[in-house]
Amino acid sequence: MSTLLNLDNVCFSYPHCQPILNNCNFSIGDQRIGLIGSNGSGKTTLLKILVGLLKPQQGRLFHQGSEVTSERDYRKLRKNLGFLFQNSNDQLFSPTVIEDIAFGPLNMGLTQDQARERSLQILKKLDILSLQDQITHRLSGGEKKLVALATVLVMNPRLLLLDEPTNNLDPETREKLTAILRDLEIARIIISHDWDFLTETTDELYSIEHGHLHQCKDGHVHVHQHVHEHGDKPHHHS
């Protein structure tokens, strides 16, 4: 397995707060990783450092064996990463769905026709082709999540970074997202409190505690079954 990203003794803290990452070491190649931890433990901060939205205050970030130091290095790194924000409204900004998805390919230098064709292909793959001409801000929360994922996948990333992707999703969209990710042969790090979702979409589990990442070696992600009153109604477990 070749290493795509590597953190070497990375430290990060927000103003007037205790360090949220403290000499953190981590590497990923082609794994499918689920990341768990309490609120405020540094999960989202970790993803933002990996994609370059935040910079390490101490320590080093490596991309394919080379240290990432300049903005040119970060641009090269981001070509391999796809970051799905927790809130889709932070990711979608164009008037229509097709324009949102085509934005990335156009900025890669594709022509209008090439970007549109590539965007239509990903919409078809995600079974949301009917949304192509919809006004983005009028979509439902679930539709926005799938469109946001399309804006990421259209760029052909090597690594997906997903921050609580099932939050506030209706059961149907959650199952659709699960099926999409299960069938994608792309490395990933998924932050989630949804254990059953992690079972379906990841192979390894890490926790983040006191600024350090720990692989959960003594257990494994698993589906659980349960029975309770009104269990036949759509519901959510935290």
Ligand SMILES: Nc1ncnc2c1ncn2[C@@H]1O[C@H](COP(=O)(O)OP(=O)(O)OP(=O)(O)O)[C@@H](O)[C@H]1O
The other form holds:
Amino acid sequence: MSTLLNLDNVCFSYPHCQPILNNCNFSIGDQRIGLIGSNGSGKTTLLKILVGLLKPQQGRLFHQGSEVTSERDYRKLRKNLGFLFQNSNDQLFSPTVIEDIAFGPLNMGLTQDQARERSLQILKKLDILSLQDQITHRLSGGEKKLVALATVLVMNPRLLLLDEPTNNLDPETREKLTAILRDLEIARIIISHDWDFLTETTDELYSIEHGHLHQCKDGHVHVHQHVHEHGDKPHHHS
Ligand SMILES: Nc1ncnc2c1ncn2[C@@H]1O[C@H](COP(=O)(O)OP(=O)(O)OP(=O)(O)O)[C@@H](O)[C@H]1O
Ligand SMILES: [Mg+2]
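Form predicted alone done, so how does the form predicted together with the ligand look?
After this comes the whole thing, all chains and molecules, with the earlier chain placed first.
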């Protein structure tokens, strides 16, 4: 396995705040990694460092073995990455869904027809073809999440960085997304608080606690039983 990205002793803090990341070391090639940690522990911050939206104050980021320092290095790095933002409103900016999805491919130099064709394929794959002409900012939260994912997948990235992809999704859509990600042969780092989803879509787990990033190596088997006292609608838990 060749390493795509690695972090060497990275430290990060926001101005006038306690450190968020302390001497983090990490590397990823073609693995499927889940990332957990409590709210505010620094998960999103870590992804933003990997994609170059934030720069480490100490330590180094490497892409395919070379240190990433210049804007040119970052541009090259981003071509390999597909980053799904925690908040889809940060990701969608075109008037209609199809324009949002075709934006990246057009930017890459594809013709209008090629970009449209590729965008429609992704919409079909995610089972949201019916949204193609919708006004993006009027979509529901879950619909926005799927459209944002389409803007990422249409670029054929080598590594997916997904920040809480199942947020706002109803159980059926969550299942659909789980199946899609389970079957996609793309390396990934997925942030989620949804253990069952991570079990299906990733093979390794990392956790951030008190600024430290570490791999969780041991499995933990347990069984849940619970009752919904306020509703008798039949439903499934995955
Ligand atoms: N731009 C910023 N300026 C100052 N502090 C920030 C900024 N962005 C995030 N923080 C703080 O840094 C900490 C880590 O934020 P981050 O978004 O990385 O957490 P997270 O682990 O992704 O949390 P969540 O599970 O809630 O999404 C939080 O305490 C947050 O308030
Ligand atoms: Mg976050």
